[in-house]
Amino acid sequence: MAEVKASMAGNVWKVMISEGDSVDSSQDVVILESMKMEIPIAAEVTGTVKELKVKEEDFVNEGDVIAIIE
């Protein structure tokens, strides 16, 4: 099991993956807008979308956990 976690704060402006669905190491999970820059934060590992975490608007700090994957 892993977590995907924000690398910075930032709001979460779309989220790409849903609960159930499979995902590759590097893809992409959510992207985070941050002083009007969009940050993409990917998956490290290949598995299933245990658990998601945010929803679009959410805010996140640094660390935040968005997502676990299994």
Contents of the next structure:
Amino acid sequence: MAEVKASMAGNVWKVMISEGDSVDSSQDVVILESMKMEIPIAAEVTGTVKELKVKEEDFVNEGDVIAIIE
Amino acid sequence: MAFEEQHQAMRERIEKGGAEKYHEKNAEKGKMFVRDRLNMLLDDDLNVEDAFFANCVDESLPADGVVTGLGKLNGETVAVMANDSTVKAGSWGARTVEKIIRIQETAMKLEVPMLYLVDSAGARITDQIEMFPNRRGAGRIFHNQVKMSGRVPQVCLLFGPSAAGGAYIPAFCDIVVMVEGNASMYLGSPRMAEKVIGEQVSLEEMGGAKMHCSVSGVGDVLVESEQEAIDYVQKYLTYFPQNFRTQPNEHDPVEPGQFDKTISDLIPENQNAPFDMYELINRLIDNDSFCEIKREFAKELITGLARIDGKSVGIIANQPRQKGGVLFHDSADKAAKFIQLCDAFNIPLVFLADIPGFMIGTKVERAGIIRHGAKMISAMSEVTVPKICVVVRKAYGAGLYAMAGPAFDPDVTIALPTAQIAVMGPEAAVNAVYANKIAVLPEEERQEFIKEKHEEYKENIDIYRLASEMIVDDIVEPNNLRGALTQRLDVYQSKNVQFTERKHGVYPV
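Having seen the form predicted on its own, could you give me the form predicted in complex with the partner chain?
Every chain and every other molecule in the complex is listed next, the one we just looked at coming first.
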């Protein structure tokens, strides 16, 4: 089980996955918006999305868990 | 026994290193014997070895636990010191330290690169009076490293532990290659940490290769095996001259690899959308010539050696795919050391800017982002090697300055046609100037107003306007960028400047 974490503080702009989806390690799971930039957050592991912890427009801090992948 | 036989027997005994059980233990961990490492690293074996007989009267300490000498690597002479961890865990006695100091002195006299193959438990406490405090005690090793820094390349291959004081050997090197699982650096062991501060932590967590290469930044290159470390160092040294007085060797020019997408296809028009900067780098450099430093650390900035048309260059590039390419304290710190490394050894620098600025907020202020940013700008300012600034997309705010913008005396500022240079991006600027006005506008007029102001702002910072004002020296079509860099690097070869006259600056470190 692996946690996908926010690499920097920002708003969740787009959520690209749903719980139960299978994802590839290079696949982006969410795109944050911070410093006016789109910040893609990749899954970094291949597996199934067990839990999605954010929704669009949420604010996340660096290190916050975005999703759990099994 | 005749003296020849006696001599031969002693030679064989010393060459074997420590007891068989330590060889076996090392082999289990994927660690090679010190003489095998040297054999793999160098073109041949060591050509000359000194103090082979150090401490030979004590049969338990062959070569006193360290091999020092000179050999050839890529056809050029290098000096090496290599710990033998089969001899008292590679610990330092009085003669170990003296051997290391002497090979450093030799490297300085000959002005050849110094390689440190580190695998040592640290000082032999039983020998402390002889090896620790005196003028030629262990402190002199570090003093010498500082003196050699920038004079000859200093490379550390970290194959095992480097504990306590020993951890400063890697710290003073230009580059530290760490083997995952075996290499570690720490001032106090986990046992000591538990005793002194009540912390329960594993060695890997506290001082392992992965941690140092991705979190602390003390390590530069994370590899999986000793062979991989050796391959990396052999490649790394091809970009460097023997010392600061000479130029890096030129290699045969190689065309970049073949790609489906051109540079124009690659770069999104939307300034805020990410793209992978590695893909741009690969289209600019000779195929297979990228030798990255600190790949795992502060990934929003890429630093690496490469060749363009056969010539060594140092590349510093913002990575929009990571943290939007925003500069952080760690990325600024990473850049500062890389810039110094290239400048010290006559390697021209190419800055590829696509940067929204420096990060803001409490977290980075507490981490000293201003001082780390100042350090990067200071290092970049002082560079006397050819310095090329390419504005790939955006260069906003102090980001323009940090990436060798026009005020920092680059030899040229090149922009791609879609580049934007400004104090801040259109969204932020319109918000800063018109926030009050936008707030009082009727809801239905707001979007229209903002859009209009965005367009006005974009016109104001249009790159052709900046070229007209001679802020950028040239606008180059993306697919001609490699050609432009090749020409520039060729004509700037004779650059000969002194930054300023003084003893040395007071650096914001």
